[in-house]
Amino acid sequence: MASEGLKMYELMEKLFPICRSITGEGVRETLRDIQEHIPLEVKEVPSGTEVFDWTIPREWNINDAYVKNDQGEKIIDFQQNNLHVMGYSVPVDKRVTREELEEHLYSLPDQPNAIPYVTSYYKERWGFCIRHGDRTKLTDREYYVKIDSSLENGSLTYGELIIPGEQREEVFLSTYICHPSMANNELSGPVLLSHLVKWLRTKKRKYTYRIVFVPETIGALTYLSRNLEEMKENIIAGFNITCVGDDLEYSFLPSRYGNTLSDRVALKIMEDSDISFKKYSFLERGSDERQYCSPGIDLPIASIMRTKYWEYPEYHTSLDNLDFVSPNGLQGAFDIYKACIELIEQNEKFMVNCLGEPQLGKRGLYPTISKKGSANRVRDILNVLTYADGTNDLIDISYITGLPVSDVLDIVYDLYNKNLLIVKEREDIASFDFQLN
């Protein structure tokens, strides 16, 4: 078990009990805990603010909620699991008949042991979520229902961090912080991104990194509405990070047309890693890539996940708990994302720095003894040189030659140090950094 995976899991354990929503104190508490690890700047945007076609709703907070039977026993208790209350439920304090209570209950007949996750952000309702097995046992004529919540003018809260690099061009990394106690769908993204940021801040960076922790959908729209011009000008690649904590198959969701640097980097790293993964279409999108890749915004955002949202039965239920994720699952996704960032940092277009085939021998790149297998390295070097014509980057050369991108990088590093390759259109090639790991 890798140490980063264990640290991410420990942070997840701390964040898991917090009741989050798209607004409210749960979001702020989550960001405060993350601020203990990375220097996020927390920002507030008032309720009623127009963000493109949407309006930031009133802020929702909750203290307690329960349903009692005729004997005064709590049969549904928010304190036991915060998924028991429908998100954004308005306050209620009254006795109801069983028939009326049933109209406000949500359960999953095909998953009788799971509490579903249900919300009503933009229409006022109240409701409780219950295991279907428990719902079938309700026999009292009346019940007492209490939801101690508030829905008032306040603000939407998000976290942002800009990590400067040598260049203005940016890599954008986004995750969401708006779901209550669900481990893979909610918390795996924030804990992984927190540790990616900790790692990034220790490295020499070519690119600037724009990091956001936002409530899903409305938070992404809010952030875009305040930063779109600068983002469209500077962002060259990015990822929406979610569902990265389980031990099952990996998933890849491309940008809208699947032809961005993010798409190329993600697929190359996953293919070279020889891991099993399922490639989805953008038609199967469902998270904040909907906003980042929407027409007129058109940012180059893709997603690498473990099991994709919607595709596992525990999704949006109480079964997406700390047992469904693992330190090893988090570590695997962390390693993939780290490799993607390294490739983005190192990817360039190269040009041969001489005419004709260069003489490798005088530069120590050609074996002085010919034996079986010695020609393979020479062939690989010459193939890389052949396609280093200023039009191909590392990813292109990797696909053309059939070599893993790490092998191409090793060869390019040797050739660069021997002054056989130059970086196309770089003003200061001496600052080119191959050593991000």
Contents of the next structure:
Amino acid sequence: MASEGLKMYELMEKLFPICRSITGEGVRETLRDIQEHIPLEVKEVPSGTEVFDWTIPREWNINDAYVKNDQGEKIIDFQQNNLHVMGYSVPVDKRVTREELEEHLYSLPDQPNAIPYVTSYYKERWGFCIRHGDRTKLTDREYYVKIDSSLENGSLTYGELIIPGEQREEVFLSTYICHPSMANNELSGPVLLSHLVKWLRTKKRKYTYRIVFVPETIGALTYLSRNLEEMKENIIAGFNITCVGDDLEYSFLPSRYGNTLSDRVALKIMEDSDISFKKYSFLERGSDERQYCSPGIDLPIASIMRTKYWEYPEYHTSLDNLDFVSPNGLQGAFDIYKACIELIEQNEKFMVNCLGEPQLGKRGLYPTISKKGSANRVRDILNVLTYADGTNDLIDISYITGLPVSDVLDIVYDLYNKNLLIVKEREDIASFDFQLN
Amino acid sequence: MASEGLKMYELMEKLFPICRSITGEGVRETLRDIQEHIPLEVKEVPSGTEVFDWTIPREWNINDAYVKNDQGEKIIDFQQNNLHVMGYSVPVDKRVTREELEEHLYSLPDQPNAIPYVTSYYKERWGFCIRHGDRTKLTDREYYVKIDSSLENGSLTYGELIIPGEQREEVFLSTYICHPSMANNELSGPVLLSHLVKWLRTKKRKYTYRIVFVPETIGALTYLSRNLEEMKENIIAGFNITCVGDDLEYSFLPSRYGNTLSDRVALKIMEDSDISFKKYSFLERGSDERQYCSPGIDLPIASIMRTKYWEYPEYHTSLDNLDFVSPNGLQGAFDIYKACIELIEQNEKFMVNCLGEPQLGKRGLYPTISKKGSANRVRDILNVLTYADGTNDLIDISYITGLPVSDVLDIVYDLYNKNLLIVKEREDIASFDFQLN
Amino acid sequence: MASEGLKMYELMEKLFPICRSITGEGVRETLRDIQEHIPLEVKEVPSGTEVFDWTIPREWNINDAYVKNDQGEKIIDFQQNNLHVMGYSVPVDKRVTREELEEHLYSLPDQPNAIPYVTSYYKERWGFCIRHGDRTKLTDREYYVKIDSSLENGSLTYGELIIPGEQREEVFLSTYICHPSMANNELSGPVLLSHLVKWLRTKKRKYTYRIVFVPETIGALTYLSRNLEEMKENIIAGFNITCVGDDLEYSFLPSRYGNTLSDRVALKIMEDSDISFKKYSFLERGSDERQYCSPGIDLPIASIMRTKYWEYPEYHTSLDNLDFVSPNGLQGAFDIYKACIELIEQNEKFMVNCLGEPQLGKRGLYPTISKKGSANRVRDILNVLTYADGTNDLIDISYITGLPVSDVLDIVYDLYNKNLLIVKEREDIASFDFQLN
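Okay, that was the form predicted alone. Show me the form predicted together with another copy of the chain next.
In what comes next, the whole complex appears, and the chain from above leads the way.
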């Protein structure tokens, strides 16, 4: 059942311990692990490069970090959980009073068992994140703090893969790789996309696929600034893949106006499924669609998630760990995304190629005897035919006829093979074979 | 009250016994009877003629048919009810075992007293239709079956009448004449259309009327294939007339997208009437709108019915007889269709011909004394005037003002006669006289 | 609180006793009083001038009028209330029987304490209006009636003021000055507009303002007939101001199709306010929008009122007096109109001027530390930015983001001042300063 789910979960287990940030060795190590599955090309963009309104920051790396108490015991230890160090902490190595330490500690009084995830990318700081329960036990007058990190000119790292299809038009799939040890947000995204790409590469593809693994925000902006022109020209649909590993609910976040092919495909697939899902407004966005759908960029990017970021208490804490996600959770999202891609590949405007209803009887599609009730059996076929008038695509026909898109497709294949239907404005029959493989 | 209703019913009584099919003498005899009322031109199209995806079949005629039991008694007899023979049955003349006979019998276990209506136009078969109650009494070992029919090259027959109007634009009215002895579906259609045409011919007409009496499906396709170009060029509205004889409910079946003048006219007239009616989806179509509204044909054809085909148990059985329909039932549908045609004739975009509100007072349309409440009386006039801005037709103005279309028309005539309103883009005042006759 | 309200009420007290009609000295006196507040230009248009379908009537003036009983007592006296005389009454000076007098009396049986307001502008009559309670006490056989009025060639009088702005585009504000002593309908309109103009003249204006004080209907038509071309060319929004003085409810009357800038502005301002209001249909119009929104005139004119004309029992009677209105009532309407004008001035389409999200952090608009929940604070800013894509104006952005227009404006100013936003297709930054004064 969850065969891909298990493999995705295994990859996540491997990636989980790595300390990622928006730059640095953690990103590179993550991409190397993913390269064992798919031939990502890794790109480096130097610190200081301007990307639209932003500048790529210095590269951050960290070897170790801890806080010792008077007895020399490590009471906070980066080796135990990389969330303990605020992301992009500058190096520090000194004794501090408890009061001074407190100013650099981050904890969640409402979630005393969770280490929060905190970063300070664009302002130099140092800090430790700690379970609030542990914080309340700090009583020593002085502590020794050590962060063995570096913040130096280097580069921002991302992975890219272009999988060519028959057409120049592209489907864009993006996920991010900048969070330390957290499972649903974010590792579920990279592991799902890795396996989606594995599957995609085995398929005959009408469309070209543009796949990116980028650090969130700054990585997306960097990628856009280097590829915007061809992306705007070619991308017809796409998804930002995140929070796809838990077992709880399904969520949909539309594009800026909710009217793109991506929106239509995602909603149709989710509506046709048995799943219930929560539909958010674009006002509730929070990931890289902030960039992809921004004015002037205007890409058709939506998101299908399991439980959406911000909507589960484990979000951005140490509780978003390998227990919070599951092979089944991943599999569910994987299946939806696969179905979406199949629909994008199959979605065409069809046109019946004769005037009046075709004579279905002579093609074995209509009962040769007409008696009360016999017409009902061919009703679906005739309904698909009558709205296959060159103005409706598969999704439209599915909505108009009330048939799931898979039923419409079955009928379309039948009619297509019997030469009763043509693909509007496309001669490449081969391109309409995707689902058959 | 039901003066046309009675005449329609009488014509139906005359036509009822005739054994019609999609070809043959029954159709010709039916058309000859109708010609006594209206000057239909009868057309013949040879068997073997290709019409779009179809081919006109051989002509079928039948003299007699029966099944005799061991005692030589006719236990099924075409002379008693022409529904007893499956339409298009090939000739047969032999003794058969009961088992063999059973393979050629059609009955309805759920309606044991009804003879079902069954045909096999495009595959050679023979068969008898029988009340299920009678079928269960068959116990003889052998039977003698005789069908004295012929299936030979001949022609498909239909009737056509073009009633010219002032304009080249056409209203298309179609009904079908291919069912044996059944009343609501189908004779109500031909008798109503015959009398609608009688009435139409006495009227001053803005539009040209294209009237056809065709065998369903193959006849509609045949007619379309011979007249498509001018039909697409000229037809602005039209109706497929069927199931208009019973007393039960009213029904509306829209055109393919439900957005044509025919749809707007029919809904407005039905909404303005006291009647309640059921609005179907085009997905529930089942008559010649299947052809008229198909992609590439795209004619603006809707249907107003009493109880829709399929929706009453008597449908396509011997129970759909002269008892199931009534003069009142026919009259009700006749009145609606008449009102629709009147509205089509009268429907124009009107434009007030002065700037600002006209001074109604000096024309006797406004009280010369202004006191509290007096303005209410002219409100309707002013509302019609303010939306007679050249963008709205009668139907629009009726919906916007909330006045029935007949009230809007009264006001429009008043204003038109007082020279306050012009017909947008038409100079032929004469053409706006239809209702006055 | 109601500082303008008090001043408006004081002006109304001054104007209340004047006997106005659609022509005559009452109008002139009223305009002279208003000229003490704003530099209205007074125009005179001769009797007999044709204005569209109408003709300016002769000028009516009145010195005195009364009815005396047998004892010589004035039982109806114009000096006590100018509503006692039917507007445009011709002179009369004679003894009449009670029966004859009754034919010239107007009263309201349902409102026995109210003197009704009655006019007969376009047909020569004389008449007296009387409390129904008093009418029932008339028992004398004969009465002496005297109306010392004149109906002679003269002119129709109106006031106009053009307040230039930076742009040629205009906002049109109209009110009427033709009713005798009634407060809500009509004096509330002229006094509110007078003070709105006082305020407007102190402001930096993007748009030009066209202000008129006209007799209702014939005055609006006269003004239109003399200025139509430039009004159609320049007017982008406007309001007909009437019934703005009571304390009861708020009302909105849209333009002919309810889709103009005036409609959008008025609804947004009213929806953002705490007030509840009743939205009428244009079918319920009754003032000069009848002319301004008529076909071929097509100006974008709506009305915001307190209790709408016709909807309160005091309407068009002596009970619509200074007690029925209040400084608070006037102030409420004044504030709404002021807000509407501010929004018209501020309403532009904005466009973010960088690709991707701007880096708010470096501009102090985004927290430099990213921890759970911190993003929420800048959500509104980002939502405004993402829909400031050049296709949405302030009103659109307010509806899309769910933020009141004032909040959107605050954000827009911030972003504008930080150079993150430009006004679409306008270079005149100065023009976007209206609210700052």
